[in-house]
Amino acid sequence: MGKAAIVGVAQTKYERRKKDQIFADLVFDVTREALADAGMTIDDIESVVTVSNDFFDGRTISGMAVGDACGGQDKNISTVSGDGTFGAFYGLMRVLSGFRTTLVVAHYKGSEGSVPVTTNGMFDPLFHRLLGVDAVSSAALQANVYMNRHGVTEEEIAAVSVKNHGNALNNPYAQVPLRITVADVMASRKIADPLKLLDCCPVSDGAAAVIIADEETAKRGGRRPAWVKGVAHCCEDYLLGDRDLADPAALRAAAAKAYAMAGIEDPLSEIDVMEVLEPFSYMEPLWLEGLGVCRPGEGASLVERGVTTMDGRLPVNPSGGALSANPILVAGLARLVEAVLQVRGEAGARQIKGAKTALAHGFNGPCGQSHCVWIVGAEG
């Protein structure tokens, strides 16, 4: 298999409501503009690969109502129902697997569906649908574990929100930009115990899209590529009493593998920067710990110790991150387009000076149940 590079990226600010746009308004405007981005037209698409989901558009066969708006007609076009992150996996595969260009669009509108109903589909429908359990509940058990365990404070993971919240300032396209406080963070409305307001991310609407090529056609582009450097995808077991949920096992083994193919062996030192999808205060530094930068347990204090700061040994998420936007299915899409922006030296107000590695991150399922790991950089 021959190298692949992210050629082309576009996403839409993001916003509680666009009640002026359906989805393929949004879908149409990131087509466009990746395409723009990549200085391609449509014509140099040989591939489609849309990210949605029936439960979320409330439709079925959700992908049907984008693929004329992402310029679908008369390709090979198909649909990944999960994050987007995992649409351009599938994505990436169509390259390596022979076509020359794949284009990844994901979209999602929050603002026209009840996010607790639909996440509660993710859940057994003979015994923990009834209990009412979705995303936000199942989260705080999982922070419950993962603090009790570790000893790990509220404060500690309020700094986080702090954090990701200030880091949105600099980006044009975060929904909920915010200065804020730890104790603005503790005073703020408890949802789950013992998450509150501002440790949840918000409800939003957007979208994003990614254009993957192969070597030939990512040389020939006006535009530096982004090069994939290592990439892998893991998933754990259905049931939450089944897993360790203070033990994120498929990130580690994701991470692994996407490190091998790298050719990375600390992470701590050898990325410059990474976009980690935390819908949630508390899993920034779960993940991290998944993903290799500290032993388990550590995760907490990274922030405190101005290791994931902007100007840290290792900052984290300086787009703000999902707390800042949260847009599912898009969500892991618009770190990848983050991670890129960054090897690109293109993040405006949130570059990283001299980023050329970053790492992109995204999950399916509650409490992360699969996760998928990107590594990107800026020479192939």
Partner chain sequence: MEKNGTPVERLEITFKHPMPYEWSIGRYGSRFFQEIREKRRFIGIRCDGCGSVYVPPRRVCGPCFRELTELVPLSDTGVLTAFSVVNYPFIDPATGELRPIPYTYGYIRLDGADNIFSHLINEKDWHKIKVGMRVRAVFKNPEEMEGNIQDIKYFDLLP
Contents of the next structure:
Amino acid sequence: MGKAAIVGVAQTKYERRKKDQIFADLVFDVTREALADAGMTIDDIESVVTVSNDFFDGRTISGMAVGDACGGQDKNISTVSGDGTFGAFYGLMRVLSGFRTTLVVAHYKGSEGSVPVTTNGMFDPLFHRLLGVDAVSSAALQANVYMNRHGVTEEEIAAVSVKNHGNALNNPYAQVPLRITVADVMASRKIADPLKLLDCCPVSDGAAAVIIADEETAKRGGRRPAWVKGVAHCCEDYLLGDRDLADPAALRAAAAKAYAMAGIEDPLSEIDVMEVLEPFSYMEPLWLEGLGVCRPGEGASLVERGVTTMDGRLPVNPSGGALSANPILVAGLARLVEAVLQVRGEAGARQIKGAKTALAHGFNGPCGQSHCVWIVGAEG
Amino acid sequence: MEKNGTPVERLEITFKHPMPYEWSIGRYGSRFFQEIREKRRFIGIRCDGCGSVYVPPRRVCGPCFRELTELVPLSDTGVLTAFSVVNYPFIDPATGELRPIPYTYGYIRLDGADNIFSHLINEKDWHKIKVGMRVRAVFKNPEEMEGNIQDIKYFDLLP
Amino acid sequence: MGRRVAIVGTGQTYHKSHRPDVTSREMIREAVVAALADADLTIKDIDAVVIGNMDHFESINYVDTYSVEGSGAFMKPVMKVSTGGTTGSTVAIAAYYHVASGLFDRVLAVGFEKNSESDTTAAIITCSDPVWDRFSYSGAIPSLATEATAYMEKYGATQEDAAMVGERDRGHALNNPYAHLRRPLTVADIMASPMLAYPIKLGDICPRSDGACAVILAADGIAQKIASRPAWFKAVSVRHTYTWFGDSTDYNKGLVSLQRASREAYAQAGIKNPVEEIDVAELYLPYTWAGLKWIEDLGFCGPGEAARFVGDGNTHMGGKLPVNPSGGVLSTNCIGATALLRVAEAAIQIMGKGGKRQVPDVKTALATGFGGCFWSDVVILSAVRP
Amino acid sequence: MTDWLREVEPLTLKGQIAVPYTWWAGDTASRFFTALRDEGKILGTRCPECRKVFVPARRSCSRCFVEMDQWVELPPEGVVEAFTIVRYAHPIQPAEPPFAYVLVKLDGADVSFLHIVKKDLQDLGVGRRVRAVFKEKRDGHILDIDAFEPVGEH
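For comparison with the form predicted alone, produce the structure of the form predicted in complex with the partner chain.
First the chain shown before, then all remaining chains and molecules of the complex.
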């Protein structure tokens, strides 16, 4: 892979309802902030990738709404309909193909649609839509398979929620920073067994942006670039019943490829911090197993063993993760933004000291059918 | 069991659950509707880069990538730049039912604006409508207004 | 610059008004299998998949994950891109960057639509702004009608002039076994067809089709081993210029996005005189007037000259610059695949696989995509490795 | 922010997208649904390469990328691989909460079948045997199976 770096990042504060701003307003804000972060003007941007979803936005060609706001009017622009990590990947491809810079910007407002209705749209029209299954109920099935397979307890899963909501206290962009206990999670309202309210992400509004640049441009910029060390994505089977929901095979494959690109053999010792997309608390340990941080079934004990806490060997989601704010699509890009801030040493109160290499993760589709893994580093 | 034989009866699965939304209008658009309710007039917004006046007002000028802040009052009249008497049946995605036809919609250059505003024209006979005609907005009574595009009933053709 | 990239195989379904025999996933598979056969590859050879359509047309969210069984993306990278009418060219262009970046060697691009599964006009209306435009908007036809009216007033073009485009494209479709509408349609037929929105009559507009298209792209060094005559990318250009409907409706300026995109593409490809240097064009012409006005925007002829240019046979088979040997969008329109079909047909012409629709000795072919808020994409392919 | 922006009360627009959809089942799923409707039978298909039996029946094997044309009738009974009891409501759900989603490995199938359980939720568990209960009046869609229900001793 040719060399490229992320040279500018921005995100909005994530909130339940950004009533006074339309999509274009959010995108205009993060575009200008990312440009300022990169020390660039819109004229320095050669190509644009927007990230949005027509179901979530209630509009076909949802990217059309933000074309002016991202400065894309007379540029080569496209729209990825999927998680922001995938959109950023397309932005990287454009830079490696010859554009000096690509702006990637994602927007989402969970407050404007019905998440159960729009996520029901992920499921098979003939066999599953009429059953009413949605993102939450399918996740609950996956949690059940995973926990039953390995004897994981609800308390172990709740500990992830406690950790991430607690980490969010250090993140000014997070939506629901909470000082809670495992008992609080256990006592929260049952949503779909084994998931309780505090095991589930909130509904969020927000936007995020990154600017990706080629080697020459990145070295010329004033800001410390976050170099792209490895990135890969992979998709597995569609129908839930066809998959082993406790084995994130596509994530394992994507991670293996990204690690190979980055020259990483042992993620636990070679990666300093991870930001993984965990809209439900059980997902964090499951994804960490897929990412090769531990063996299958061992993910759930990582919090208790202090591995993934802020002062642990491999802190996971110092930002508070998607449990603390889940603007779908944006949430993956936010993981990448956070990874960049970590390797730049600019993550404020949530900074992991001396972080040189960070991993960001996002996914598309029910129960993490299609995963994308990024590794960024402080060194070129 | 045997292999695929003669084609089976071909079934279809129907799905009629509407998807509900509550779209933000934003401060710029909300001010537009507020102006209609309180002053029965349109407002646009001017770019101090290129000087264009846009209606409805929005936050950013696409060609200049500049933030817009200068509101410009516009009158309730303009010129019809294009129109269509819609007379083919189609389902209105807002209702899931057939939209009542015919109806006429027009592209209107409001006096003082540089871009086009689209809305209904209160005339269904296309022989009576000509591009270049002057039009005037007809608003709902303030107590009927809901802060959306239908606060404007339609545009009347001016003699 | 990135790596050189070529198209090495194409596949498409037969196009029909409705395909009750297959689901969209199964229909996608037909196109993918055909493309693999055309390139003599198996699904194992494919490194990544790019796919697109429009969510509200079939009510499917995450079509990338939905379609794995058909696209062959099982345990592969798959990405969804979606930009309305330009989706097909957006898919092709995204696949191009997949390969040009050096990250993937063989990439499958897939577009599809099953217009029969919803009300197409209702679905199209959902592309309008919900706050400002959706209440009055009635689909694509009226805005195209106003563009046509403006063109006629400016240059004195007639309805018959536009109908020539329809007669040409529907005539060309007779040579294309995959085309949806394969009956001749004359200027007189179009003139006699019912008026939908003046001056657009039923015969002036594209049909609604079910269908899918798949294209395989490969990197320099690999493409030559797969195809004896790969179709090399020489230019890729995108202008999705407008955000607001009301900003895009000054039709006297012409199709601004196409003017800009084509000039950039010509510069990339080193083309100075498009009519002399381009051998065939597959243009996204959703209605007949586009076949006049937009070829002026492409610089095929001067402003107001299109009626004579087309009338003299320059764009017919055997003419100086044949347009739409496939029959074009006026004969086949499965929206999410339509612009990808233009790219595929342009590649077919370069590869010499056009059968009865083949233009002899094609060295340079141009394809366009149209959609969104009067947006344009341009792709130029060449028989010669750039 | 200029003063006029502060003075504005931000409005929202309530609406919906209510385009009606009709998905063609295609020949393969049509056969699956007609068997469900007319005979109360659940059909799967077997992949000629990996030999796995997939249910609901489908036209091709995503893993081997080959067409499947060997039909297999499966019993309406199997084992719960996963379940969740749903306690929130939304308009597309086919039953009043609480109800359960289950992934059932039908006897003889290699993959699980997603459906719902409406009663005896307290008896559900991974490994529990369940049986499909068919509706009296069937229309040719997935809800011709009214639900699964636990069978036998716990």
